[in-house]
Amino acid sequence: MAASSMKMHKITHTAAFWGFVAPSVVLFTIFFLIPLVLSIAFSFTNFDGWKTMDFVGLANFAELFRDKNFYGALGRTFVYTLFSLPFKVIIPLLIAALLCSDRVRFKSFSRTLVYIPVLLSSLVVGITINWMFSAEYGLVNFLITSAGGKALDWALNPYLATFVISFASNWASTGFYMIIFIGGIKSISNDIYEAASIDGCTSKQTFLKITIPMLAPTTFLAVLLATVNLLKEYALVQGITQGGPGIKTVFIIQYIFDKGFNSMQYGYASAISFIVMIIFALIAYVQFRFSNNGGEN
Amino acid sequence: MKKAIALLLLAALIMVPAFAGGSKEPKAPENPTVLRVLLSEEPTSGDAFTSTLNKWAEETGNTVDLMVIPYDDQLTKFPLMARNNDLPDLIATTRLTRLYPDEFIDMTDQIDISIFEPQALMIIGQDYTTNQNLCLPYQFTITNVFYNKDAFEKAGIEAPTPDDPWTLEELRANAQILQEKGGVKYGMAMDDSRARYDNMMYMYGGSMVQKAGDSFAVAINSPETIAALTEFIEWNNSVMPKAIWAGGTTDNPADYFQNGDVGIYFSGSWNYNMFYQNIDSFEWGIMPSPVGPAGRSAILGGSGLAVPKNASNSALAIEFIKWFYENPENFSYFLSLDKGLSSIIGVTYTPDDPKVAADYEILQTEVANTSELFNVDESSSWRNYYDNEYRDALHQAVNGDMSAEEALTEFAEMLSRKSGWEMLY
């Protein structure tokens, strides 16, 4: 009898588990698994979209690595997120220090006004931007030559395109970063603060020697996120440069896209697509690995 | 009785995914007076066809419902449309037979086809080699130039006439007093588009692809090619607005125009009505293209009507063709708010406005300048191949990034190894 109750109780349990966990499942294989199958399964066709759709092996691969424009793509993504990394994640961790002050007022206005860019769609971040940056009528350069100065290029000169593109991906993000850091700082025991405070750490000392040591898995996190998502970056190059000048701000995935939906070239740009996946996940890897399994050791 | 509940609980959570991602969104009765129509840009005010479609639907009785999705887009959706069997009844298309020419339907069964200019027929439906009509022509533009007026005269220059056009030293050397005296920032500039650069490369004497007997041979890394980039390469350092051609801006240049920035602008005459409509703060009109090496160059396109065979109202569609195609009146009204050339034989409108009347006047006389160079390009269908990319050798070229020389050769040996046509140089 004890024996059936337990089986009776064990099956309860799993068929629970399997309850919560099923719709993530179905989500998960529908939405990722799939596409990832048939994204690998195409990238060994000539798929183009439609009708075609001939096995042709390692070909794609092999143009792939020929391709002079798709390391071009990927040397720019990396310089484009190293570059732009620092400022994705030590810009919302100040400001969310700064917003977890007691010494600050107006704090949830500020968050609030802090997050509103995030709530954007990229579009309106790009039209945004380009009202700013804009060559010939942006504002910025209004208030330069209105200030004596010379108009900037920022249309022309590869390092500023690459810069307002990067500057409009820290305005769009800064909120949620924030929001990540300010999770942390509030998880952070209020005692080793007094402590510190007995101790007499100074302001700066204790942001430096006890905030951000504790925030490290928070910081993981963060860095995580914004590397993928600077890997990823799309919409606010399509919205801001369209690419140019020349194909200088092309960054990969832009690349996936253009060979895929305006090429036609499925087959190429899921081949293309697979490989990036894999250099990601090894850069995800790298990371994890480097910050002790993301600060969990 | 808890653990009911909470079974029904459980299976509601299971299920909720399941009905919102698996079930179709209940389909609307079929009703045989809608007409879904698919556009490629939301129609202004005063729109010329959406115009025509209303008028049509204010004397049938019918109902008209829009679609709107950019050419561009046009291209990976359609396909996902037509999985999905929810196809509009008629589509305002630029490539989309020329690219699923087994979706459409021939027209040439449905309707006279000799009514139409057989230059616009040949042109929009950009079908060389089968005898079908996938694509009738409405909208039928030609590329031009527009002046500004007010800085022709402030700069003391005198606009070409059709008799005596400018040659190209003599465009630019005007633009160059235009920028210095005519109180305009740019003395010229053209639409960051393929075929607007391709007139000077054909004034040139250059082209894509030359016939090489049934086939074709890759053209586009000629002396006559390169000698046309690279003078155009020195417009975009001097005169033109560097950006727009270097690619790194999503801004218009019709917008530059329209706001007196520019003295000469190369577009075409789909914009003709817009700046009609818009353009109050200085005088403006049309002027004839200029000579080159090789002589004068327009290239004639625009947009077509075609109806997707698995569309679910296609007989509709075909009965608002035949009422916009085969009754002149219909047709004319189209085009007195187009303001654009006629696709009809016999066909066309008298602008009441003499500026119209003269500007229409110099449109007229520019089909004329239509090369055979770009008919050969058209019916080599050299854009199946590669298209973004010639676009994206042009940006990088003006932006300096390679010269001329080296980014059109390597075009060419792109499109020779896709296409299997030998290269030529």
Contents of the next structure:
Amino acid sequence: MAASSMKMHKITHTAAFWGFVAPSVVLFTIFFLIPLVLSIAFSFTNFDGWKTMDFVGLANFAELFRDKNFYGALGRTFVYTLFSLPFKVIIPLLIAALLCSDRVRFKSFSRTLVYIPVLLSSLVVGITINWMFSAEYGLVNFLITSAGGKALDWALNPYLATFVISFASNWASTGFYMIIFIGGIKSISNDIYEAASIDGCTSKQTFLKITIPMLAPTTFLAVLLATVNLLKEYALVQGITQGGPGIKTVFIIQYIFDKGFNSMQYGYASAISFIVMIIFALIAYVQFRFSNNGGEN
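To complete the pair, please output the form predicted on its own; the form predicted together with its partner chain was given just before.
Excluded here are partners and other molecules; the one chain stands alone.
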């Protein structure tokens, strides 16, 4: 009886496990695995999204490695990511540390204000940022001219346009990364801070010598998520610059979209997606290696 009861309990436990896991497995299969397999398959064809789908072997990849526009889009993506990444991590970290301080009042209200932009859609963020940085009626140029400066053509200068996209991305995501850092700070034992206070450590020393080192795993997570999100930035770019001026803010995801949906070169776009997926995976792997497997050691 005991053996039969144990066996029934094991079967019930296994059934419960798969009952909870099954929805995630089904969704993962439908929205990730199947599209991934189809994309890889299409990369070896000249599929145009409608009738044509002939096997062309490695022709798409050969064309890809000769495509100067591909390298340009990929290079702009890397530059944008390297420029924006420090702000994605440092600003939320400082805000989280500030809003965890005992000296700050109305913490919940302040955290809510910082987090609100995360709830906005990319369309709303794009409209708001376009209004702020409009050349003629924008708030930023109004403040600049009121201070005696000259209004800037934010949309016509590629560097300024990239800055505007980065500003919008950081503004819209600061609350998300702030919550991650707040969770990491709250997980640090108060005994450590009390010991540091007894030893005479200043707030600056405590932050630099205790908080930051002990947030290594949390910082790694924030850096990894921020890197991936920046590399695949799309909606904000479309909502703010649409790739302009010219193609100066066309990043790799916009380039893939253009080849697939505007030029009807689904096979070629799939080949680009496959190569880009490998590049992004290698970047994540390097981050894991350089961070001691995510800060575990």
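Heads up, when I say rigid core I mean the largest set of C-alphas that superpose within 1.5 Å between the two forms. Residue numbers count along the first chain shown, from 1. The model shown is predicted, which means the values in this text are computed figures rather than measured ones.
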query: Threshold 2 Å Cα movement between these two forms at residue 285, rigid core reference; finding: no
